[in-house]
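A single chain comes next, written as structure tokens; it is the form predicted on its own.
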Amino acid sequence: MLSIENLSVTFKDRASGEDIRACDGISLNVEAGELVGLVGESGCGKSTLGRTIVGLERASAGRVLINGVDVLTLRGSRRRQARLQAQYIFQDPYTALTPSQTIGQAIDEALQIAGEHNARARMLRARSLMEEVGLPLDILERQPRELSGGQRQRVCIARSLVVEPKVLICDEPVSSLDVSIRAQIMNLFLKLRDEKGLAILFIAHDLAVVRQAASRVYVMYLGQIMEAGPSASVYSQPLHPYTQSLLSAVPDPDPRIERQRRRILLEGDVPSPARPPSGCRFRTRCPAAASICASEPPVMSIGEASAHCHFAGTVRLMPAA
């Protein structure tokens, strides 16, 4: 349903004039009825990728196929129509809503933009959407400031469903919510995935968020995919040193295990995307880096799970004592 092929996104740094490649040759796929996780540190390019898929940023190379059609090649009304199939859910549900509008007005406006000109049909559709996302009908008369964070995010999800999309791009949609509410919103995404057959790309910086929900996971660092594979294998037997370090930072719910765990500490800061390291982009922070890592870019290994590493699956980083 969603296929990204060798996608690159480049920005011009206003201060230095340098080209910043936020995404560099990204490829990934999401099937209908599947939730796929895209994880990595802040600033690695995850949100830029998501925004490019729905047309909020411009790609400099590559393809974005939605239901088999490359939307980057379309123009005018054909492109707008194709874009309707992919909807974006933002991280902060409060800033995503207009404070002066009631929820009913926000949904009604979206329905009008989608081409529904019958006022009664819009009202019935708005009521139906509230039921789909588990909200009471009186929410339609209220303003965003009167709702909790979880309720506002449900409203944003409802609004994204107005055009009956095939793809949802969820940009850290639970990171601003309380832990107890996160599970409810995650369950809502899973319900929509199953009932509507949606393809969901779920962006997160916290691997624990997508562990149970995602069937597959892509791990991103400095604009490139470092590892990809089924959730079970990525979490239990990570092939890439970067994935190993991320997983070591995920807290364990059992306090006894958590007290005994040791984390893999990475030295240094993430390099500038304007001047990425030669060879492997992770090599400047990788404890297992060798001379080949600086001279030759690694090729993605092939298998059920794959990694962008010269030593994929052969290196296990040791946690700090």
Contents of the next structure:
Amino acid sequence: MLSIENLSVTFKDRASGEDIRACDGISLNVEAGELVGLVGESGCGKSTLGRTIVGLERASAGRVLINGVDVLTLRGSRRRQARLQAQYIFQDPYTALTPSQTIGQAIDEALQIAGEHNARARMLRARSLMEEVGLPLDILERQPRELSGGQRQRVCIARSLVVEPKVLICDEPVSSLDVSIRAQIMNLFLKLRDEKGLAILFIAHDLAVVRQAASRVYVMYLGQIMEAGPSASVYSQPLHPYTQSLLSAVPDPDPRIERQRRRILLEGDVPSPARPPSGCRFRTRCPAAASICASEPPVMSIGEASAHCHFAGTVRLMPAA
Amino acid sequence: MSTLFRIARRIGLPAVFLIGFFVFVGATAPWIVPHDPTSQDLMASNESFSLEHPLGTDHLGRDTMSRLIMGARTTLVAVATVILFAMCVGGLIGTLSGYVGGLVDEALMRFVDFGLSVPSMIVALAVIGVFGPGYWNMILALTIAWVPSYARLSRATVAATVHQPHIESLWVLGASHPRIIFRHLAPTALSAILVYASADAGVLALTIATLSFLGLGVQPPMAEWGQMLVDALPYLEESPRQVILPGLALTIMVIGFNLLGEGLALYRAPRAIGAKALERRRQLLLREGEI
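Same protein, different condition: the form predicted on its own was shown, now please give the form predicted together with the partner chain.
All chains and molecules follow, beginning with the one already shown.
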């Protein structure tokens, strides 16, 4: 349903004039009725990737296929039609709604934009959308500031459903919510995935959040995909040293295990995406880096689970004592 | 207590009453003037306070009170016209600049920088120098002089709003550029500009009086405060009343606009909720059975 091929997004740094490759040759795909996780640290380009899919950023190379149509090659109203198939859920539901509009007005406007001219039809549709996301009808009369974070995020989801999208890009949609609300919103996404057959790309900086919900996971580092595979295998047998170190940072709910847990601590900082390291992007921080890592960029291994590493699968980082 | 009065009280009653008074006087001027403000009576020139002429007459025997009242109208109309034009042009330039960004933004803002770097009075004088003195030329000159600050202000507001998720989400939903600009960005910019404009109106009123004082703005026999001042100047010693009255009117109007601007700015700013309002809200929730 959503297929991205070799997508690159380049920004020009105003101050230094350097090209910053926020996304560098990314390929991924999400099938209808599937929720796929995209994880990585802040600044690795995962949000840029999501924003490019819905047209908020300009791609410098590659293809974005939504429902088999390359959005980037189209122009004008055909491009608009194509990109509307993918909708975006923002991280912060507090700023994603116009403060001066009531919820009813916001959804009404979305329906107007979608070309529904009949006011009564818009009202009925707004009501059914509220029902769909599990909100009471009187919310329509409220201002955004009167709602809780979870309610606002539901409103944002309802509004994005106005155009009947096939793809939903969720940019850390639960990270600004209370932990108690997160599960409810996650369940809503799962419900939409199952009932509407939505293809959901779920962006998160936290592996634990997507562990339960995602069938497959992509791990990103410095603008590239490091590892991809079914959640089960990525979580139990991570192939890439970066994924291994990320997973070692996830706390365990059992205090006895947690006390004995050892983390893999990475040295140094993430390099500037303006001047990425030669060869493998991760080599400057990889405990298992060898000379080949600096001279040759690794290719993605092929298979169910694949990693962007010369030693995919053979390396197993040991936690520091 | 009516909502209108509550709003007025929050903005500040002195400001609202002062400007309200001037607006009322200006709007009804032709019907409330005791005499024709332009009709001369040389037999009754430079008269002091009297029943016939409550505030006296000027050197041509024109009724001072009538001229003060008509002067309020002239000033307010000129101020409103300039602010309206400057707000539309400046707001449009600023909104486009902030929305489009990039080279367009750079180019437009360098023009604005140029306009801001020259004092607006000098710009106005230059424009009048080219087109000649007169009422409409003064309006044009002041509009040109005032556009840059409105453009800069609205550009800043728009640039700060345009990348907020609530605007971006409209784009993702397929909203057109005009819809985003005119329904969402321009109103935000406008509300910021309005606060600035209400405080700025005082400066504008003063500039209009200055230009007319210099003989470059409003032309005789139209009644205007700056002109009344320059007409009265030769009689300063024998009849200071003629200088003091229009000067006082101008001062009060400028103070009124400044208070209004400050009140509006504070009105928009968030503030702590008072105990009374908190109790009212609690009662409301209780009645709705929510707590």
